[in-house]
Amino acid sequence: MKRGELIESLINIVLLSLLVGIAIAIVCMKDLFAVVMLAGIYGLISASFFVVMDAVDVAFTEASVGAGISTLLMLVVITMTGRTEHPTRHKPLLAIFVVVVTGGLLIYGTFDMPYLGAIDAPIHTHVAPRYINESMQEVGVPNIVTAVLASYRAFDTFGEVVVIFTAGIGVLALLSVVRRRDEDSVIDSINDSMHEQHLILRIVSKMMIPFIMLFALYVQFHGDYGPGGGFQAGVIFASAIILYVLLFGLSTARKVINQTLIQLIAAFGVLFYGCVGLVSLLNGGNFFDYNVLSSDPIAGQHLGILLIEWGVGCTVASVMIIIFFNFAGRKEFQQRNGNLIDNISKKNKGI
Amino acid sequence: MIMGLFNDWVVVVLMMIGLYIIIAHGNLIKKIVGLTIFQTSVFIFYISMAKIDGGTAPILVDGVTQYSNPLPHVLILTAIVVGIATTAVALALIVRIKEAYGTIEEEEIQEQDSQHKDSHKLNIHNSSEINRDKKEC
């Protein structure tokens, strides 16, 4: 075994052992805040593992989603639901029995698996050689992952984007709150008192926001040549907006970012994606066959990938923003109602 | 042999830890974290399958002939983003459950449900008795 490979497999073992350790720690912890932070670390370490496995696009996505957005969402939810877990377990012995038996069967199953890194494994013998050898002639994009995502399997990706859009609508349906204008002043006073304390944090982080947005656009448009694409760019762009909300409070952010517009952009992204497919149908090709979009097939492919990645980016970014705004808005709504109830009870006591 | 299957075994262990959390823990947030661990173990499984010895990331460069398999990367990339979207829906449901029941512990929710059902049955029973009394009168 060569020195490089040895080091690679050592890193592999260390990262995977860390993952197992963190997972066990998550089982034992009672404090949900610690559990959520550990889950964030878990996401980051699995992203590092994906880099070791040469899956740079996946690592990019996991780093922004697993370590970023999902930790944030869970933290917001914990502030609403309480941070300690009840110590009682639901039939732990039965659970351990089920888990050990299932795990044993799965381990038994792994003995038929091809070894890690084997070149002749079945997975590498069907469509993968076509993607690797022909994609440059057929699609003309150096990043094979983008070529497969946006061109060969564009229909599949369209389905994923629709799922994300549907999830956004689901969160909107479950958590959206009708706000009245006159309540804004009360919230403003709450927010001001909270945000005046972190002046340095606010100013330093504010300077980073434009660069995060610029980086998101770079990831969006450079996805053909390096790791990146609409999914990652959408999440990174959303995280810039979410950082703004964290720094300046929800009511200020609502004035800057129009919620109706964001919802329209989410729908626009999905429609735009679908329309690219329809245009290629009208031009006489198959659904999502970009060759017919332009007189030169390769230019058509480039145009098609650019357009649908743009649609993906729009939908993912706005759905993430919608999700965060609705969670934060729900928390604000609960706080306000809590305050109102407190005030009423105080008044009653006074009388 | 040990190195060749190590990743698969870790995947199984992580998956089972996730499954244990989902079965044995009553707290709904903890269950979601368990689901995330389960989900990530599947990601690790797919990405490990795509790896080729001596290969590089699937971005075409001059002078390189060996690339890891891009197809699992595509599947998992989209699965991660879809995963966070569906997790968000689950978390939204938890927030609503907390508002409706005042707790996110599974057993307390079931307790409240069964109490509610009992009282509901009792009410129906009482009202039917009252109706019968009226008729008899």
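Being a predicted model, the structure only gives us computed values, none of them experimental. Positions refer to the first chain, counted from 1. Think of the rigid core as the biggest set of C-alphas that the two forms share within 1.5 Å after superposition. What changes on going to the form predicted on its own:
Shown in the overlay between these two forms, fitted on the rigid core, is a CA shift at L281 smaller than 2 Å.
The two forms, fitted on the rigid core, differ between these two forms by 2 Å or more at the CA of V99. A movement of the C-alpha atom of L264 falling short of 2 angstroms is seen between these two forms when the two forms are aligned on their rigid core.
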Contents of the next structure:
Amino acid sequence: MKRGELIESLINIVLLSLLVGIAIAIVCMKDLFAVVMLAGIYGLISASFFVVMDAVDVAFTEASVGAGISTLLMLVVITMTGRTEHPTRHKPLLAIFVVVVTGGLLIYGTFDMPYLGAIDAPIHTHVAPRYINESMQEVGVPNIVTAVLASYRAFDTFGEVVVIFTAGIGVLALLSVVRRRDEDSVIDSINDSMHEQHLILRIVSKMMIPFIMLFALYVQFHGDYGPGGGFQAGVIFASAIILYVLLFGLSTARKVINQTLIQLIAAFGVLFYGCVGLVSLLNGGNFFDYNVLSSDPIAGQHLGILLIEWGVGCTVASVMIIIFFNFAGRKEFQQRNGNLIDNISKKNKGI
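Could you give the coordinates for the form predicted on its own, as opposed to the form predicted in complex with its partner chain above?
Below you will find a single chain and nothing else.
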């Protein structure tokens, strides 16, 4: 075995061992805050493992979603549910049995799969050579992953965007609360007292947020030539907004960010994506056939990919912001009701 292969094998073993150890620690811990932190570390190590496997686009997505936005959303959730997991009052023997049997069946199913990197695997004899050898001539995009997701599999990607939009609408329907304007002044005073001690963080974040948004735009429009695209850019852009909310308060963010506009942008992204396919049909091509969008097929491919990636970025960023605002708004609603109940109980005691 060559020295480079030995080092790569050792790196793989170390990363996989860390993933297994973190997964076991997550299962055993009762402190939900520690679980969330470990989950973020798990996502970051997974991204590192994907980089070692030369799957840079997947690593980019895992780092932004698994280690980034998911960690922020789960931190908001545990502020509503509590930090400590309630002790189990029953023996989950049936659940353990189902998990063990299911895991055993999944492992058994991998026995018929080809070995990792086998040259006679179906994906290496049919699909991969087709994309690698023909995508540059047909699509003209240096990043083959973008060519596959945004051109060859554009309809599948459209389904993923619809699923993300549906998730945002579901959260909006389940967690949206009615906010009274007369409480804004009270909430503002509370937020000022809570956040004035983080003055340095607020100043640094004001300096960093524009650069985070600029990087999101770079990722959005550079996905044709390198790792990135609408999914990663949308999550990064939403992370900048969420960082602003965490440091400046929810009521302040509501004055800056119009929630109705964010919801319209989420719907606009899906509709804009679908309209690209409809325009392709009206021009005599197939659904999401970008060749008919321009007199030059390669220019049409570039235009179609640019447009649908913009739709993906708008929907992903808007949905992430919607989910965060609704979780944070639910927490605010619970605090408001708790304060109301306390005031009523104090009045009753006084009577």
